[in-house]
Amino acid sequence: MKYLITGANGQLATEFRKSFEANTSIEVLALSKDKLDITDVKSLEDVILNFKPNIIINCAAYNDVDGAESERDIAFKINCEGPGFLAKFAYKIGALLVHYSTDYVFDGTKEDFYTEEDEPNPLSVYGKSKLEGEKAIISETDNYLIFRVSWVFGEGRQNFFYKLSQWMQKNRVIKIVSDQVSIPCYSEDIVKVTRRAIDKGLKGLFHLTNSGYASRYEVARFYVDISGKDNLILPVATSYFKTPAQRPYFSALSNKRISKILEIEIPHWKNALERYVKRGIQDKKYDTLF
């Protein structure tokens, strides 16, 4: 099997690369943006048609939720046009395309877990660009796996916990919003479920999250506790911070469908975060955090 991974320096791509290391029957080509820009049609076509992967895992994305409000064209180019190009060439060679979307395709007004049957209604440019990316893929191929995830964290500096750790080092008292509720998702668990879905020959759109739900405030408090720090975390409303992008109030996704089909139980976010912290300390991968 041959895998092409885009966005090779991101959290998910890093986890995929680690998960493939011990498997000698898999050939992996992992390319960062400077080696493969998914919005560059010619380069994309050359790489895909020459390497001829069986599976393409798209980890390239524009994830700056607030930045997208002023960089709409860039966000749509990376989150919508790029995935569409990938789907087009994947279809051409008969490859499966694996892609990651977001809970921000929903407006948060349901006041219950969102299922795959719920109608998206994104509030932000970022959310809209990710939704259009889903549509672009579906219009180009039927051989796809689209996973909606939320609040992804893992090895790297692009997640909430890295930022929180930096704030913890500089300030004892930290204010965190308490009216944004979703589910932290560990890259390790996302990769495990994704690989199981691929092995089972699954296709379609699914919600892939850890179990449970929490506000940013609750998550931050738990992180401080298990990190052994004494920072004081105070709850504030979203309106306390003047951010450009509007975020949903309750955007937690239901993972029941994927769990039932694959016959698995995806770990609770608290379990995932405990493993993340333990791994960070033992492996000294996140030495800037602790």
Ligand SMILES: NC(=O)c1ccc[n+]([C@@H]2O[C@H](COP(=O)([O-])OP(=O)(O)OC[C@H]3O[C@@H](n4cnc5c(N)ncnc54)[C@H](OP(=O)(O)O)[C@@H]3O)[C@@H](O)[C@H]2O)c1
Contents of the next structure:
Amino acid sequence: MKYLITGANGQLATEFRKSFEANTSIEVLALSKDKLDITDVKSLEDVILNFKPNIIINCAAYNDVDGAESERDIAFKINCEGPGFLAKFAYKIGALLVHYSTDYVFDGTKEDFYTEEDEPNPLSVYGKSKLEGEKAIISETDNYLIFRVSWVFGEGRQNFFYKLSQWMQKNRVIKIVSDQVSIPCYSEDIVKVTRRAIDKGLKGLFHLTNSGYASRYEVARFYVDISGKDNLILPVATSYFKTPAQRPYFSALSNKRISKILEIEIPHWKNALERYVKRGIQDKKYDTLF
Ligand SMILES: NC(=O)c1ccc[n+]([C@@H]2O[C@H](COP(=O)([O-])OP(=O)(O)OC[C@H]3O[C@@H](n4cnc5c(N)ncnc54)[C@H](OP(=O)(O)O)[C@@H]3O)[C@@H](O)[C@H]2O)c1
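Could you drop in the structure for the form predicted in complex with this ligand? We only have the form predicted alone so far.
Every component of the complex follows; first up is the chain already shown.
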């Protein structure tokens, strides 16, 4: 089997690279943005038609939720146009395209877990660009796996716990919003479930999260506790911080469908966070390829 991984220096891609390391029957070509820009259609075509992967895992994304408000075109190019190109070439060579979307496609007003049947209504440019990315893929191929994930954490710096650990070193008292509720998702668990879904030949769009739910405030408190620190975490409302992007109030995704189909129980986010802290990668720099 041949796998192509894009955005290879990101958190999820790093976890995929590690999970494939021991597997000699799988040939992996993992390319960072410097080697393969997914918005560069010519380079994409060259790489995909030459390497001819069986499976393409797209880990490339524009994830700066606030930045997207002023960089709309860049966000749409990376989160929508690029995935569309990938789907087109994947279809051409009969490859499966695995792609990740977000809970921010929902507006957070449902007051219950979001299922795959719920109608998206993104509040931010980032959410809109990711939703259009899903549509771009679905319009090009039916050989896809799209997983909506939330609050991804793993090895790398584009996550809440890296930022929190930086703030904790500088300040004892930290204010964290208590009116944004979702589910922290561990890269290790996302990779395990994705690989199982691939092995089972699953196709379609699924919600893939750890179990449970929590506010950013609750998550931060739990993180401080298990890190053995004495920082004080105070709850504040979203309105306390003036951020360019609007974020949903309750955007927790239901993982029931994927759990049932794959006959698995996805660990609670607290269990995932404990494993992450034990692994000691929250302060680690990207394990970059190039
Ligand atoms: N992180 C989250 O909290 C979160 C939440 C919900 C959904 N997701 C989704 O989950 C997936 C994985 O996220 P992640 O946390 O692993 O993201 P990440 O750590 O930010 O990694 C994304 C990678 O994509 C690269 N990239 C950006 N533009 C590119 C381009 N034009 N061509 C190729 N590579 C490019 C980035 O490189 P540079 O760093 O050099 O720009 C980075 O290495 C993404 O689809 C993301 O939207 C993430």
